[in-house]
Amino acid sequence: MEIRAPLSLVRPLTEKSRFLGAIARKPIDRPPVWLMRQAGRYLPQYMEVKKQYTFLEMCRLPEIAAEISIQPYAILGVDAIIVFNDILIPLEQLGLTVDFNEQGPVVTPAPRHERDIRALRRRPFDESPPVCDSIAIIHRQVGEHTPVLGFAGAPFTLACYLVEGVTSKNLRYIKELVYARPDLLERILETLTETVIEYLRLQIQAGADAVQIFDTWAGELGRTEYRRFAMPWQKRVIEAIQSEGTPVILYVKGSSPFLEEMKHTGASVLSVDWRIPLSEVTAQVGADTVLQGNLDPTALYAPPDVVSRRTRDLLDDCGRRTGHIFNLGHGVLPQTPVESVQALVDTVKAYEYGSL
């Protein structure tokens, strides 16, 4: 009979060993916690930096991006640091211009016609992009025991921004390709997939301990279209990266109809939005699937005591003793009270799995 020592008598876990332990479904003391958009406009410290630089400057200046990335780690005590960057920056490797205004991102010229789409060419990265220097700086400043995450947009989501040119409510132009010229859309996805793979590999070489793929717009597809224009391209990226030993977290907003498809990609972790309880997600994809999520970001507008209660309820409902990374179902929203975010982090860190 094997006798296991209580976790309280075992050497405390580092943040990295807890994070990677959750992914590997090893015994850990509690779920690790980090938040999408944990570095951003709700933090006064971020707003002070933002007064001095444009958004793109903050992404492209490694020392500044590293400072912003570390802020929530230093202020809130989250267990992982995701590098400050934007998913659209790799589109510049296709000869496009990425900019930001008050309404959001702008990609020019937006290739919507066959001639322009066929003219798209991927340019390999001649040198490491600034995000790689940011990751290296973060590691130097926080040490080797804190996990640092890289990320990229999934091919379909990048295709949406590329074709639409701006943030769109109905995705008119990309949907025209979906239904009228799927061959052209697949040509775009092929180019973007190779770009994403190279971009993530460079981040891993710079020191990223894991990477997340954001497929924010894939949830706007029907199941048939998802299986053609989202899932296969996610899978190609994931297989390429995980074959080299780095875990990949796959996030899809509007994930509920596509849980089986997400699992089929082979991602190390499925990050799901807030629309379905994690206990139901487990029932669909199995207890062997590692999950991330999934508190509704708007819940953080509630007072800290309410946030703490909802956080504990979510952890109890999840019903796991490992294989769960606590996160939101999407990113932290502007004007979110810092006190409520702190209550979430503190509650997760106080949650004990007990002996396994």
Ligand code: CP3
Contents of the next structure:
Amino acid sequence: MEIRAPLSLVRPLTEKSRFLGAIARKPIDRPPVWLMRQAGRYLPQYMEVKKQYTFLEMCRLPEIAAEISIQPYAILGVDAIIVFNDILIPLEQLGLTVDFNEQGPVVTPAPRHERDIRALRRRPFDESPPVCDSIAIIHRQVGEHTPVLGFAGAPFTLACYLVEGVTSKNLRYIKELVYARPDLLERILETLTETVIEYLRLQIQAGADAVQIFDTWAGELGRTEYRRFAMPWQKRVIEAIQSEGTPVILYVKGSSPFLEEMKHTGASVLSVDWRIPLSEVTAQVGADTVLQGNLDPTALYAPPDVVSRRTRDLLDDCGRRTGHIFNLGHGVLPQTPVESVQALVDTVKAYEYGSL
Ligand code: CP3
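Please move on to the form predicted together with ligand CP3, as the form predicted alone is already shown.
Now the full complex is given, and it begins with the chain already shown.
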């Protein structure tokens, strides 16, 4: 009879082997934990750096981006480092200007009309855009045993920013394309998909151990539209990257109605929002689908003891012994108390799956 000891009993896990172990559904000691938007305004150390640079400078100066990326790892002890950058930066490859002001991002000009959309052309990336140098510097500083994550926006979410030009409440212009000119929208998605694949490949060459694609706005679509304008393009990115051996985490905000579709993409990990408990997500997608999530980011406004209890409840409810990466259901919000984020991280790290 074969006796399979948990990996942790054989040798201590590194952060990377635990992270990749969770994705491969190998026995591990506890779930790995990291948080979307873990580097950001809730951290006083980030605000210190931000006094000296604009947001775009912080993304474009690899030494600075690396320093900010490492902050949550050094301060809070998360198990993975996501490179500091923004999903909108690669829109510059389409000849657009991306800027960030007090209200958020601004993309100019926002091509909405047929002639402007047909004129969109993708320019190849520099062999090493700044994000690649940031990834290489992070790995040099923290070593090979800590996972570094690259990322990109998913084609539909990038198309939203491209067409709307700003963060839009009702997605007026993109929805107009969805219903009135689906052919033009598909043209945009085609160009963005190629851009995203190339951008992720460069990040992987630079050392990213896994990548996440963010489809923040896909949850605003009806099912028929999701199946045409979100899912196939996610799938193309995922297949291109995973066929070369790197796991892709697919995040959708408003994921609940689309779990089947998310599963259909074949993503190594489905990152779901907080609206459905993970036990129910598992009931829908099966225990063999790896999940990431899904504490409500606003739960972190509660005091640390409440956050700890919520975190433990979530882990108990999840009922898995591997195949789960702890995260929020969306990014850390501004003004989140650092003590509450710390309580979350400490609670996950103290959790033990127990003997298998
Ligand atoms: O997760 C991380 O720590 C890595 C860094 C990261 C940022 N943006 C830095 C950032 C990541 C993964 C993103 C992804 C991103 N950017 C998404 C997808 C995830 C999501 O949150 O839905 C989207 C939609 C964007 C576009 C974007 N960038 C918006 C709408 C805004 C303004 C709103 C806001 O939160 O400020 C940004 C700016 C931005 N990107 C900030 C950070 C830290 C805030 C800049 C600041 O310090 O003022």
